[in-house]
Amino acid sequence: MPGRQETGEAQATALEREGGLELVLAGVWQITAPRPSWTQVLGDRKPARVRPQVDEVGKWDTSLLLFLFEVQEWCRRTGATWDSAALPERIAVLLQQFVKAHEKSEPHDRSDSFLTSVGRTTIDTWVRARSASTFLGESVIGLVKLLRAPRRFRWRDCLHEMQLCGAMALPIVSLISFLVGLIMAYQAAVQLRQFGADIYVADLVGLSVVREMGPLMAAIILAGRTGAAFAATLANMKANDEVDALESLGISPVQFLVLPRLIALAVMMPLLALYSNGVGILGGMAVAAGVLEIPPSAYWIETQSIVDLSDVNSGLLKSVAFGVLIGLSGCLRGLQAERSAAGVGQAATSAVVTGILLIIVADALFAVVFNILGW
C-alpha cells in the first residue's frame, strides 16, 4: 500500500484528504523495537497540512514522540501546517515540553561581532596602556625622589639586586657571547676566505659585537632570567597581599620594591655588555685562530683599528636603555599579575614577552637615530 510502512509492531499511514494528509499511528511504540521513518511514510508528497492520529496506539513510549517531533520539525522546515488537534492532551504536553528541551539544547551563536571585538580591544589596550604610563609615571617620580634624598633610598636591597643579576649572570653570558662571537667568526670567514679576506674576520666581529650583539644578547639574557625573577617576585608578593601592607602602611610600592631593581639593572647592564663585548671578541678570535691560522696578536691588532670609542659608547648607550626597559616590563607586570599561583606564571611569562619585545623595538630606534646622526 502507497504511503505505509510497518516496521515490528509500530504502524504509521499516511493517508491523503482534502487540504492536508492524515497521518495514522497504530501498533505499540516502543523505544527498544524500531520505529517508522518519516521520509519513507511522506514519500515524494508535499502536503500542506499534516493532523496525526494516536487511536489505534496501543503501548507507547519515547519513540513515539521522537517520531511525532520529526513530523512536527519537518512542517516547520517546509512552512506546511501542523494540526495536533486530535492529539491527546498528555501527548500534546508531553511533546511541547520535548520540542522547549530541544530547543534550549540548540547551539547558539555566542562570539562577539566584529565590532565588539574591535571596541574590547580598545578599551583593553587603553587601560594597558594608562597603566603603563601611570607605573612610568610614578617611577619617574620615585627617581626624583630619590636625587633629592638619597639616603632614604635602600641601597643595600639595590646592592643584593646588583648581585643577582650582574655577578650571578656572568656563566650564562659567557656562554652565550663566547658562542655568539664564534659563530658570527665561522660565518664570515666560511665568505671571506674565498676572496682571501680572512683578517677582515677580526672587523666583522668586532664591529658586529661591539655594536649590535654583545648588548643585545647580554639584553635578552637578562630578560629571560632577571625580568622573570622580578615579575615572580612582585607577582607573588601582590598575592600574599604584602604590596597591600606597603599601600596601608603609606610606603609607596614602586619606591620600595621597583626603584633598587630598576637602578640594579641600570648599573649592571653596561658592565655586562663591556663584558659580553669582551668574551665575543674572544669567541671570533677562537676561530680566527683555529680555522683561519691567524695569530691572536694580529686579530686584535685589526680589532683595534676598527673598533673606536663611538662604538663602544653606541653600545653601552643602547645597554643601559635595554637594563631600564627590562626593570620596568619586569615590574610592571608582577604588579599587574592575579592574585594566585597561576598569575604567577603568566606575570613572568609576559615579562620576558614584554622585555624581548621592547628590546627589539628599541634596538630598531636606536639604528634609525644612530643612521640620523652618522654615528
Contents of the next structure:
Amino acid sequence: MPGRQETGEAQATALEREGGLELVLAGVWQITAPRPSWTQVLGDRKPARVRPQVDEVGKWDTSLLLFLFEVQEWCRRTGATWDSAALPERIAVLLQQFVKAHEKSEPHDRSDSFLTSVGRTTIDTWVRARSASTFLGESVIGLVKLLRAPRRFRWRDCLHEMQLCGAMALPIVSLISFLVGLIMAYQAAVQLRQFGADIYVADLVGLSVVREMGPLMAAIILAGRTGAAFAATLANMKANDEVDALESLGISPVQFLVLPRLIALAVMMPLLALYSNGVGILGGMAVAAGVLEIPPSAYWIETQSIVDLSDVNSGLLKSVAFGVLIGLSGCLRGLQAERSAAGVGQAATSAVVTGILLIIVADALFAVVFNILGW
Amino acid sequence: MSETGFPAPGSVPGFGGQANWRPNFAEPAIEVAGLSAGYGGEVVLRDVSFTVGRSEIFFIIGGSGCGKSTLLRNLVGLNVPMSGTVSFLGRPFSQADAASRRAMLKTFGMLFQSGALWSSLSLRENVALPLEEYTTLSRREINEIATLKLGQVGLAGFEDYFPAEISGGMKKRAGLARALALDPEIVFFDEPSAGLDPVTSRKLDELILQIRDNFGTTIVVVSHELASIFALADRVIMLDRTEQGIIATGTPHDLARNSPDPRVVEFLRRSDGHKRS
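Okay, that's the form predicted alone, but what's the structure of the form predicted together with its partner chain?
Below is the whole assembly, all chains and molecules, this chain first.
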C-alpha cells in the first residue's frame, strides 16, 4: 500500500467498489495550490455510497476540508451515503465544524425597501438638521457667554488657531491669488487689446479681485485647508473620547473646541482676503508690465481710480461670513463624525464639500443683496 | 516611588492615610431605577435598577457586548436614558436641568478606557482644565494642584509632557489625575486595566483602593478583568446580553461560590484569583 505523499499535487481518484465509490485522496492539499474538482473526479457515475480515504495525503489544510465538504454536500443532495469512517478524527471534527458553520451562516440582508429607504433618509435628515440647529444655537450661546466673560475664553487656543489658519496659509494663498490675478489679466488683455483699451485690464482685474475673487479664492483655500483640518481634528478627538471627557466634566465642547476656531477664522479670513486682493492685483500688474507694456505705476493709478473703499469693504464683509461658514461646517462635521478612522475621513470630506457649497450660496446671496443696496 | 513609576502606598502627599471617613454602604451614593438604554431605538439594557453605597467599590461586570459601557455612559450623562432615573447623593441627575447637572458633574470624575487626554494640552494643562472651569483659584495654585495630582498617580516630573509622548499606562494614570482634580465624591472607571500589562494593571488597582481608603470616594468600575474584580470589588452586578439587564448582584466571591446561575459561575470561575482565594 502506498504511503503518505509529502510532495506532489493534490490528487483525488475514484475507485469503484462494491456498493459505491472509494475516494482515494493523495498528495499535498494546500489552499494556495490547485485542487481537484469533485465533478470531474465523479464523471458520469452516480454511486450510492462515497467513502473518502486520506491515508496518502501529505500536508493538508482547509483545501482538503473544502473538497471533502463539497463531496459531502453532493451526497446530501443526491441521497448517497457519506461514509466517513475512514477519515481520521481530526479531519472529521474539522469537517463537522465546517458543516455547522455553513448551516449557521445567513447572509445579512442590508437592502431596504423603497419606503424604508425614504423613511430612513427622512429621519436621518431630520436628525442632522436638528443637530445642526442645536450646534448653531450652542455656538450663539457660547458667543454671548464669551462677550459676558471674555477672560474665561481660551484666547491662547484661539491665537494658536489663528496662526494655523492664517499665517500658515499665506504661501498657498499667495500662489493661488497671484495666479488667478495673472490668468484674469491674460484673458482680459486678449480682448481689450483689440480695442486699444489695454489699460482697462487694471480696472477689470482690480474690481473683480477686490469684490469677488480675492475673498472667494481665500475662502475656498481655507475651506479645503482649515475646514478639513477642523473636521479631522474634532472627529479624531471624538473617536478618542476626548469630546466625551469634556462633556463628562460639564465643559461644553462648543465653548472649548468650536469657538476658538470660529473666532480665529472670522478674524483671519478678512485679513487673508485683503492679502489675497493685493497679491491678485500684483498678478495682474505682472501681466500688464510683461505683456501689455503698461508701467506698474500707471497700472496702480488706474486700479486706484476704479477700486474704492466700498468695494474693499464689501469683499471684507463677505470674507467674515465665509470664515464663519467654513468654521461652522468644519466643526459641525467633526462633532457629527462616527467614531472610527473612516469617520474622520468622511468628516473631512464632508466639511470641505459643505464649506464650499455654503460659500458659493452665500456669495450668490451677497451679490443679490449688494445689488439691491446699490453697493 | 516603585519600579513601575507608581507611588508606594502612603508615600505621596494626599495619600497619607488620614482616614476621617467611615464606610457606610447603606447610604446610597448612586441610585438607578428602571433604567432602559440603547442606541438608535435598539434597546441594550431594559429596566435596570441598582444602588451603589457611599465609599463602595462597585463593579459592573459581564461579557463583551452586554451593555457595561452603555450603562456607564448613561450614568454619567453622556447618553440620555430611554427611560428610568439616575440619582447621585440623593439628587436626581438624569432629568435635572442643565445648571443642576453641571453642578453635579463636578462631584464626579471619570477615567475613560483610553485615558481620553486632550492631545493638544500637556499633562499639567489636562489636570488643570477642570480646576480652571470650576474654581476661582489663581494660576499658581492651579499649577500646584495639578502637580500634586500628577504626583499622586506617580507622574511627578511628567507635567510638561504631552499625551503623545507617554505610554498607555501613563495616559491612564494622567487620566486618573484629571478625574481626581476636583476631589470628586464619585469616580467612574471604564475598563481601567484594558491594554495594560499585569504589573501596571495591579498597580492601578492598588491606586484605586488607595483613593477609596484615603478619601472615602465611591468608585464604580466597568471591567471584565477578573483579577481586578476579585481584588477590589465590594459588590458587583453582572449584566447579560440576552437578558438585557442584571443577572446577578453580590460580592464576587459569593457569586463565584454560590450563584445558582451557571453563566455567572462560568464567568467568575475562570479566575486564578478565585482559585487562590
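Please read these numbers as outputs of a predicted model, since none were measured by experiment. Numbering follows the first chain given and starts at 1. C-alpha atoms forming the largest set that superposes within 1.5 Å between two forms make up the rigid core.
Once you line up the core between the two forms, the Cα of residue 308 stays within less than 2 Å of where it was. Core-superposed comparison between the two forms: CA of residue 340 displaced by less than 2 Å. For residue 74, a C-alpha deviation of 2 angstroms or more is recorded between the two forms after rigid-core alignment.
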